[in-house]
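In structure tokens, one chain follows: the form predicted on its own.
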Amino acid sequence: MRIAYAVPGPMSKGPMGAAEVTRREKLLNSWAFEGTQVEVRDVPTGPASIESAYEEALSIPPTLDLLMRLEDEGFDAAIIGCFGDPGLEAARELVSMPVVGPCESSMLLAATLGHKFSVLTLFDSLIAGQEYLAVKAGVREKLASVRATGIPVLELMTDIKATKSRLVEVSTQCVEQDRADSVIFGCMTMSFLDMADEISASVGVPFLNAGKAALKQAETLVSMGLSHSKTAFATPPKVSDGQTVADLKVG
């Protein structure tokens, strides 16, 4: 099966560069089952990192264009490569292949691992939004907490030792103070640090790599011949009537 990991930002042109795109693609393929091919694609324009609802909104139009091209290229499924799942519902309206969001995937999985789970995010300003994502996923009552690390996306990889120390510190608070039974990395760059096993061993509860959770859901859906329901994510009426997405744009 062919699965695309769609980065909703121009990562290859930004501070992380093309080398990070290549690194993530290698990691995804190392996590994949035998016979799965994963390709990472980024969009040509948009925010260098997504740390607000505004930046998420900016990222959605080019990401939708990319996802439609990926389906035309014959990919079996796609992952939206941002923990906020920007444009997930709209993407499911526009394509038939499974489109998976890391947040939704990891929250649904975490809900099966214990009574409560927590999410590690970047800043306090993102906490309410990630609580709402738990509502959308239908697991709000299982969310123990969302706690911020205070480390920006583009600085998570600057000092890996300091980042790991901070992740352990905040995760311990989630477990000891909020009674979380598992913890999710609420940022894709956190997930691609690939240290879930190390931090789990330090803190004593399961840690979920959101990128890996999304990949495994995508593989499962493709292997079972399943995709999102079109009664839930109906094709836009104008598109059903023969208009293209480009036709919907004015000006």
Second form
Protein chains: 6
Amino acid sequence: MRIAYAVPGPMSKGPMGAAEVTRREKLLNSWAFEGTQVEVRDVPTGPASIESAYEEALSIPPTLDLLMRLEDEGFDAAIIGCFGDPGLEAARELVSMPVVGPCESSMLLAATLGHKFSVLTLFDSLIAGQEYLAVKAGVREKLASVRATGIPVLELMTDIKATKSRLVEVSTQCVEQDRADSVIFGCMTMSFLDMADEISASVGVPFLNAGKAALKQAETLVSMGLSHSKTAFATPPKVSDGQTVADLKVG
Amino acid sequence: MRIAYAVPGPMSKGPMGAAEVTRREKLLNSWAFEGTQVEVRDVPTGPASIESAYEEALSIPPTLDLLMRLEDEGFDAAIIGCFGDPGLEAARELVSMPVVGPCESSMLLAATLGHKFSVLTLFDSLIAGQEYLAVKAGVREKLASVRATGIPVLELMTDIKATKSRLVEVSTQCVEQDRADSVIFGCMTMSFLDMADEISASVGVPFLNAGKAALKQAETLVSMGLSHSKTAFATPPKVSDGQTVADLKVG
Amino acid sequence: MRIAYAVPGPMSKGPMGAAEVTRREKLLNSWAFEGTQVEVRDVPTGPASIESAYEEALSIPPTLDLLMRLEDEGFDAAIIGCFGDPGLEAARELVSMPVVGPCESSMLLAATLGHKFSVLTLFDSLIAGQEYLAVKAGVREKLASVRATGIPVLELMTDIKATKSRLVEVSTQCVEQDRADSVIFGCMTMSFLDMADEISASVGVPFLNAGKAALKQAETLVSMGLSHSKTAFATPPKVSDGQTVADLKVG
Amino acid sequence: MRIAYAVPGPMSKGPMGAAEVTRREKLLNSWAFEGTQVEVRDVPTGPASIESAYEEALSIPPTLDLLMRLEDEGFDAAIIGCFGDPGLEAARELVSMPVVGPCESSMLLAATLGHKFSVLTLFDSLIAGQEYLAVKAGVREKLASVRATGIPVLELMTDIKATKSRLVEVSTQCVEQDRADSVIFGCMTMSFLDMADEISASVGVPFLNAGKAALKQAETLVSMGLSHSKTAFATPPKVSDGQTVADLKVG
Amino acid sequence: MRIAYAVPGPMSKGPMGAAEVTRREKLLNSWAFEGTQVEVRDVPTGPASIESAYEEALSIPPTLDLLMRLEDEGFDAAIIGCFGDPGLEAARELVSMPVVGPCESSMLLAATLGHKFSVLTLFDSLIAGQEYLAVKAGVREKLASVRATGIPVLELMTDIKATKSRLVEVSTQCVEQDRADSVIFGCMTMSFLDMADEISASVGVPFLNAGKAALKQAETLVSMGLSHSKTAFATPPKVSDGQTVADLKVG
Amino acid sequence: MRIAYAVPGPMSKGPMGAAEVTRREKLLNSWAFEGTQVEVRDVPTGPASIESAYEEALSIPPTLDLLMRLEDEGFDAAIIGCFGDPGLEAARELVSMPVVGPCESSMLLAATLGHKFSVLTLFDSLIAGQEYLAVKAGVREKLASVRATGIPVLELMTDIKATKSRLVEVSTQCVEQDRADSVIFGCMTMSFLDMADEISASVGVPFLNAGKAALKQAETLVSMGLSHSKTAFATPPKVSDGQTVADLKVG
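In place of the form predicted on its own, output the structure of the form predicted together with another copy of the chain.
Starting with the chain above, the whole complex follows.
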């Protein structure tokens, strides 16, 4: 099967650059089941990274355009490559293939690993948003806590050792103070550090790489022949009535 | 005080046209407290009406641009003129004046009128979205039901008598089957039909015009010198660190 | 419009005296929209202040008598001047004008200011009662915490500086430990200290004066032509069947 | 042990009269464990029956006076003889003996009989109040429904056969439509019809007589040497500081 | 009435031995209402004590066999003598007499004593299980916390003074940090230390002996002629269709 | 990877026989990713099918024995082959490999397909149990309904056409009356009818085969190197202290 990983920002033009796009594609393919091919694509314009509701809003229209193109190109499923799952509902309205969100898929996977899980996020200002995503995923009752590391996306890879030590520190609080049985890396750049195993060894509970979790959910859905329900994510009424998606934008 | 009513679609270019913009501005001013001036503005591009998550996503970036301009022009508060409250969190991150959502404000007002309230929406596909907005507003426990009329936004004004009769029919189900103590018009075009009093007289419970409710919340906040909490709706971190809002978009 | 502020205790006969009644009336009028007149009235007998369920129970029958008289006198709405909203449901059964509770109205207003809010109360013994009021208001999910200052009502005005310093201290715990985005003064005497702005400046989040919030809700309801739903707050069945309210009391 | 059953209305002066007081006392004693003596007392003034929040408010102050006298007389526990549990928290603040509410005690007993229970009430206007009592009892999750019979308290005994047939009819809806596993008679006069067994035989699920349930909870608490927690139902602060309960009322 | 207390482990063969069986029987009879006789029985095989889901699973089949025999012997009700309430639903499917669980009955009793209660358990690994039992009992909203003492069942009686001091220490955390208004001994061996009164005197809130609470619930149900609802705990369908319980096991 | 599917009843000795064991193994292998081998094993004694809490209790001890043996045999993960997930927590305490429950895994998968899902079960008496499993899975908020088909396990394969028609009928109620966006076959025999695609085509929403969902979750966990958290499912304390699992059973 062919799975697209759609980065909702112009990563190849940003500070991480095309090399990071390539690195992530390689990692994703190394995590995949035999027979799965993953391609990473980014959008032409949008935010350098998504750390606020504003940047999320900016990222959505180009990401939806990209997802429609990817379906036309014959992909079997797509992953939206940001832990805020930007544009997830809208994407499911527009395409028929499964569209997977790293936040939703990793929360649903963490739900099976124990009674409660925590999410590591970037800033305190993102905590409430993550809590709403847990409501949307349906697993708010299992969310022990969301805790912020205070490290911006674009600095996570600057000093890997310092990042790791901070992730261990905050995760330990999740386990000891919030009774988390597992911990999710709540940012794709954090997930693509690919340090779940070593951090898990330090902290003593399972850690979830959200990129892997999203990939596995995509592979699961394609393998089972399932996609999102059209009663939940309906085609826009004007399109059902004969307009094209392009017609929906005026002016 | 000066309050802006920002229409998140290019209404003046659409089928309703500039006359409708003017009509709404007149109505809003007629509902205001003495000393309040309301101006209606629309965005240059976006969806003709918002009936899906996709159209909502399209509407947000131009609406946020408009709201920043309105704050620069000296408005004391702004209302986002769509019942889905598109872009509400992002707007509150970007400006200091209060930004009011018709859905949130009318739900919070309905909460005081009785034990439960219902919302009239357009299509079944919008019900779950309205339920999430009730979670965000914090009053999910008071939401008796969301029921759809089946009439698209752009046809609500075509046959006013048929619209009214359908609104009465669906509202009566809310009251009799779902135990709603009040009913909200869950669409601005529905609200601007300005028929709350006559429909209330037919159905026997209070009806809430979401345009009025939003205006009153805006007036209340300005009058009390309150605005949204910056711990909840933080300035984007990159802007706090010295970038401009315009810098946040790459490519 | 004419709005009555009904104090559910004989304030003019108590330690605060008639001067405090006058002071509050002046403040309320200074907070009102143009065209609103507020009159403060107290009941002839009842508790000196309300700090227990017992004192609340004592306060309700005379307050209900007063509210019925106020409606007869032509007031457009009434506020019950105690943060426990004593007798709110019963009052709404007996009169047609809107009856507003400072707790309910300030909680519903705080709900729009952020994700969570806290309430400052007097004693630990009042915390659970405040939590039930949040359930009744429908916004329990948004209540970050109720914290007690430990200062009795009748001592709040004794040493204003000490009171302020204690309010800042406890509010800071609400913000830092409970993640409150705003804070409500959960007592009318606390609210009428009229220190929301200066305490807000110290603590860094919005503070809600419950007297102002109640007044704005009353003005909003009158301005919108709304009152409480009779399906939620029904006329007592014996009165619907022809008895007078006075007939309901035997012996 | 000696248990008082305090009727929060002047039943002996009302339409039911002293004979009904005697009849209830006899029934209560017949339900008691060996060694328990029950005395029924009513208040001198108050509502003929409690069918609204207003009548409940009227009933509370005299009931609290009665409960304090009953403790002085040496009773080991008291039951408040109305299904709305009027004044329950205030009573627990004022006395040290256990004070039992028929609603709370029967809901907690119903919780063990199955997954869900229903409550039969008098009028639709009382449903929301019963739902709040389930929140206070802590068992809202187990409340399948509250359904109204439409028969006023004072007419329940007029045509016993019609009453029974209506109770069977509404209970059957609770079981078949709301999946109730047991049903509570949500009114003391309904409970004192003493028809739980025969109605249970017709409907096929257990029925709870709220008078019996309250008596058993009172006997249980006395037998275990337990009373309500003073951290939950604190002595009024002014009384802790040296005033008498009588001092709390001014004017 | 005759009540059986069924120990779901072979206590008489274990380290506590037959003397402990006799001691518990004596205590139970001393707690009973006049006219109640309690007999303690244990199962022939199973775990020495129940401290994991695995040991609970082992205990259930022999306990269900015992309960069916006890009903045949004419007992009026049975208590499952373990705070995890092992096999409670299955038992209620198989017998007609009331079957009482110490956890469920003490949680429902604690619910009336205040706003919140805590449970003392043995190990951290049992906390989540206790929380699910509170969901099943329907009172999750009243559970302030479950805290572990860290003392294994079979060591609770080794050094009574140390045990008591640890129980006081952990309970005080429940009251001061979690706002518990009462505390339940969440283990039968803890309950049969019979120290509720002295620990309550130290900590200042009511303590619940789960053995007493279970006994009182059993006596209450028998006295009221109630048993569990067959809509909730249905006879196994194959038995309703004519097989015996013994037939249900193949191989 | 090698995955075991453990049937918690002696299927090969029952009415379905060894042929059904073989048929299911073949199906499971046909659903697996390349490189996965599935073996089906049943237990030597236990219930013919699980339709009550009693039969579930019988099934657990032999199933736990089997799972420990399977781990010793080198399996990478195991599925408990019954939709009630019998013994799931206990199994996770005893082994280190992932143990997957079909109910939990299919509920977590359904959670991503839409806002709400329904479960088809056998009898009304199983509905509450399924609801508790949704609580345990953490997705109770997404459960639209559990509806019973009324067909016993052992008759599901008797008249496939009648079964299918009944499944379509009940599922349609889930979609139309309960707003389910997807439907789970809440019984393994129902799932192994392998009719998800054709029933989905009739009803118009996605259907989940619980056997497939469990297999995919097992493959996902093994592929990600994850297993259940030992903070949630701790090794029995006596085993941590040096006893063997076999030692835990006395008598």
